[in-house]
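Given next, in structure tokens, is a single chain: the form predicted alone.
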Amino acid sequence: MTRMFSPEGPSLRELAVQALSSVERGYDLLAPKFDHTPFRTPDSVLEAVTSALDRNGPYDDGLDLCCGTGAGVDVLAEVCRRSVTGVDFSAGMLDIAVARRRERGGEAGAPRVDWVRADARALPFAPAFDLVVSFGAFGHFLPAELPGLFAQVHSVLRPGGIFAFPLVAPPRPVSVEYWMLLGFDAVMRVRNAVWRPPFVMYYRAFRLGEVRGELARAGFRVELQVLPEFGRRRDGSPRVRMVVARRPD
């Protein structure tokens, strides 16, 4: 128990310090070990989204919203022809993303990659993108912030552009995972009630029905695409979908 998740991951003490920080400061601290935690989007999800985006393309310019250490930027580099931009408000996470990309080096014909430090709720871009993606970041936004967040995404997309992200089916109330996530959210609510600055991270606050409604109100046409790589649950519903929100032409 001296290390969490893997030998290279953060210790319990490091996690405690991060949890008592602001979201930005917490991720600055976590950044060097983030890729060794379960918080990073699994490669299986990234690969499935890449395949699905290929079927919806082509795209010239892509934006990874709340890019973290750059896993989503790698997805965009596979499907975009001209440029890819990663945006995040954590300088520490961006430093790791830049270092990872530099180690891998550029490939002939690959799109240009840029990095921007900014808050997703105030994006510093014109309508310059055909595709915006995001992976695992929505738990950091309260439900009341979603209208503004989606309006920002809408504002940076060109007409006909899409906003895409994977969404895992919620666990059943009879499952251990359901009660673990419920417990985590309860602990975070207590923590934020008694400690400042707040650390916003709730696993059960991003609900498909509400999200579809807010995307529609922001001006998107919304469809759901099944990611078949993950199969279906016993009731026949897909385990993982990709939300595709298109800005009308």
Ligand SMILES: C[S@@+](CC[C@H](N)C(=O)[O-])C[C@H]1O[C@@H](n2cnc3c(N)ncnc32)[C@H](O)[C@@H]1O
Second form
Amino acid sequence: MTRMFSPEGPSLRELAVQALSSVERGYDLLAPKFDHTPFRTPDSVLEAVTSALDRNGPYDDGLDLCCGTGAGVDVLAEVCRRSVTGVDFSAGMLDIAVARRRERGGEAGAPRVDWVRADARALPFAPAFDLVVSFGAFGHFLPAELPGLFAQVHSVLRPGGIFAFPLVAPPRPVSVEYWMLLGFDAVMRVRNAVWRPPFVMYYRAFRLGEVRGELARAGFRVELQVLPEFGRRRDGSPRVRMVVARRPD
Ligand SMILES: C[S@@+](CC[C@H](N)C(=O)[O-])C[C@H]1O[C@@H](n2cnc3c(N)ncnc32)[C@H](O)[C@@H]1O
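What does the same protein look like in the form predicted in complex with the named molecule, given that the last one was the form predicted alone?
What follows is the whole complex; the chain from before opens it.
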């Protein structure tokens, strides 16, 4: 059977079955092979964000929103002193995250790690975190859901806490990547018009201008930090930035 992405990756058939499920069920199915797909956030991004967070810290308690198999939990474990929580609504992804973390074993002095199954749009936490991160998951939220999502993040941060995530500059209309993403989003729109349950995953919906406005409306003070590791585009603009949204004191 032809494997996609790598010899351990999912087959084309498995990907198709996943894409015809709901987001939650789709990730349950993909979970055992997720770390062998390009959907897991690459180490280069995780490392750059770790360095940038280090410059902004220290932090005590961190939350990885839509943690999947725990890519962001690894980042938080480097920069948080007391506790790290991963939250995701896919039980399958959380199972892999727990097993992966257990295999690696906890280092002495490392923060406590907890996993919680919950929907990011209804977080079951008090304002108990001073850092919330999220990687690779915003395409799963419709633009109309962002105000509610950001309000949830705001509500679980302590005053002065930050919500931080990397944001890649959108490809230019002259690039192949631009047309590939446009094509992917168009296929998903057709799929969601004719098939239930929907699988919300739109690459082009999460844009800096709108995101910045929604974060401000949710009560955050927003700052952009360049991730220098990824260089700049021909027009001088950074390829990847970290959005830092602070809940004011
Ligand atoms: C592309 S994966 C990213 C996983 C991980 N953050 C990473 O970078 O490797 C997206 C994750 O978001 C989760 N997710 C999507 N919508 C969610 C929601 N409304 N609530 C909680 N988790 C959600 C999925 O279950 C999946 O694990």
